[in-house]
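Only one chain comes next, encoded as structure tokens, the form predicted alone.
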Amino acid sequence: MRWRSVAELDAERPTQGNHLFYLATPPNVFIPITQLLKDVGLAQSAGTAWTRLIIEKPFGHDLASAIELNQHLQAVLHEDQIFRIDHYLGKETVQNILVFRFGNGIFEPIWNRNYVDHVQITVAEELGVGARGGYYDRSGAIRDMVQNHMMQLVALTAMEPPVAYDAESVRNQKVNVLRSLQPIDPLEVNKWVVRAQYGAGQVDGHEIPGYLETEGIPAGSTTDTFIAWKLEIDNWRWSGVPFYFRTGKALPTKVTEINVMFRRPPLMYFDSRQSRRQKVRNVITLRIQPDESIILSFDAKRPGPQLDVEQVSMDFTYSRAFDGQISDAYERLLLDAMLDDRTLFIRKDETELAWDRVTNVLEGWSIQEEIQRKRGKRLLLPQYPAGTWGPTEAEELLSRDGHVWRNPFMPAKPEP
């Protein structure tokens, strides 16, 4: 295959001089590549043509590196040329969060601290790190999932109505949420965040070795494969409403969902002994994958002569409601970049605010590890068997507030 210059491709294809560069590359070459684009004259638009850059996560590995990367990118390109991509934002249910909330008069009035008790977000992966151990051990769940995907889901769930549905208005409101996230004192990180590693176990009938027994993982690694975090949002809408999220490798199934848990009525007239024990609530579930759907759970009377109450659900599923294939998230985002629509892309200040909150946690962990080293001991993370929903410490994070995790219901897989 012969490599051809951009000028040759412009002449061969009807590009009109428009260029979209996509950096799906290791993060250590982001700066050299973009510097070369500037040096050879490909970084700036010419005439009526446009030049844009898509950059994949991770956007740095802590706050300082994120600031350095952003400063470099803005020295090479204008901010409106930079498209920081997070493929979660291209998923239909993620986009539908805004329509569901702000396009329906029956939901927006109750989407606040007066009616919502707490919010749970789960991003679970079945697989372990596999052959990616060397890469994963340098990032862990907090850098791989929390700083980007999880923070974006929190921001979209909690944001105020934008003044218009355009890129800057939507992103301004997401930034306001991230700015309102209560920072964690690094010395108190264990009160708010649980980290753990998976041990040996079985997922979907397949044996998975423990993280520390996986090829490429150094002995004594303290890299997290599971994170549970209690967030508090200091603003008028969400004051006093905890947001809990968890993400991890080697969990029972692959699923991403947001559960908005509503307050119970003050008098539970129809409360059975069983429902009191289970502490059932009204819940709105926004499932982002694998079966993109929205589910409303509520109480109903079971048919029969006695007043037996059971939780039931109404659900909307994209595949059933809309006849046709759902577009891949990347397809949607690539098209938006070509159309210069930045609504679903991440702005500079979003990345830095998210990293600021995450870096506080990283600093707290570093302090813990240094204390153990001075004692001549090695820090041991909590363990959870592969195929379970995480360590007992994650359950305790919620039980201290009188809550339990809502584990996703997944239909049985068809027989082969």
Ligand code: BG6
Contents of the next structure:
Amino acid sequence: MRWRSVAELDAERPTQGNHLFYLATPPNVFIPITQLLKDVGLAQSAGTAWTRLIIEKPFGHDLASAIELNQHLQAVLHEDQIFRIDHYLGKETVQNILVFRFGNGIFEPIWNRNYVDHVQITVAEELGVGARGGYYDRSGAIRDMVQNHMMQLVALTAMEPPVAYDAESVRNQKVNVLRSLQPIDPLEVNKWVVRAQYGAGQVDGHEIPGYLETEGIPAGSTTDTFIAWKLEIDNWRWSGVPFYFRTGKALPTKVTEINVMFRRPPLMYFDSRQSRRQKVRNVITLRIQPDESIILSFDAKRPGPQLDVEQVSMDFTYSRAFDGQISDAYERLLLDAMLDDRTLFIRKDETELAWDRVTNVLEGWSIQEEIQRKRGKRLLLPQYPAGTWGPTEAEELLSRDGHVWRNPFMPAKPEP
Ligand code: BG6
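How about the form predicted in complex with the ligand, since we already have the form predicted alone?
Everything in the complex follows now, all chains and molecules, and the chain you saw is the first one.
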């Protein structure tokens, strides 16, 4: 490949002098690259042409480094040139959370503590870390998924209606949710957050080695491949309604879903004799991927002389309702950056607030590691066999509050 200068490309193609730089690079070169762009005069927009920068995650590795990176970027560029990308926001079904909530009259009135008992969010991946061990071991699920994608899903599910559907109004409301997330006392981290690592196991019929046996993972690594977190949102709408989320590698299937679990009726006349039914509630499931859909689960009487009640569902499935392919999240976001639409990009204060809450957890973990080190012991994370829904500690996080995780419905895979 022949390298060409930006000036040559400008002359060759109809760029009109507009430049969009996309930093999908290792994070340790974010600062040097942007400094060099400034030094050679490529960071400024000239005349009517624009210059913008998309920056990938990880955006810092804790609160202090995120603040440092933000300060640096703002010294070399204007905030309105900076597009912090989170590809989850480019997913059609993630954007549909707002349309579902605020574009319809029937859901929003019940989307609050008066009707909702708790919320569960699952972002599960089948694959292990594979060949990405080098990157992953420095991040873990908490930095790779929680600080960005999970926090965004929580913010969109919990936010208040924006004044208008524009970048600042939407982001203001997401920031309010992040600000309302109750900070965790690092010394009590285990009460709120479970971390674990996968051991060897089978996923979808394939053997996968345990995390610690994977190439590129240092012996005795304490990097988390699974996180479950109980969040409390201290605001008028959600006070007393826990948001539980979990994410992990090497789980039974790849699925992302948000389950809004409603309160039970005051009297359960139709409670069946089967004790398992006592756990059943009305649920609205926002299935983000893979089979994008919205499912309402409720009780119905089974036909017949007995009063047998069973949970049934009504569903809306994207592929049945709309023709055509759902476009890739990145296509949408790159186009938005070119069109100068920041609605689906992360603002400086969003990333810092999310890091603030995550950094409390990181501090709690480093205190635990330090205690073990002083005792001359090595910290071992709870393990879960690959292909299962995580460690028993994650089940306990919910069972302490009388809840169980709602595992996504997994359609049978076709025979090979
Ligand atoms: C990325 C993480 O941001 O998101 C990966 O770095 C993860 O580890 C991926 O696999 C998941 O994205 P998606 O769109 O496949 O759910």
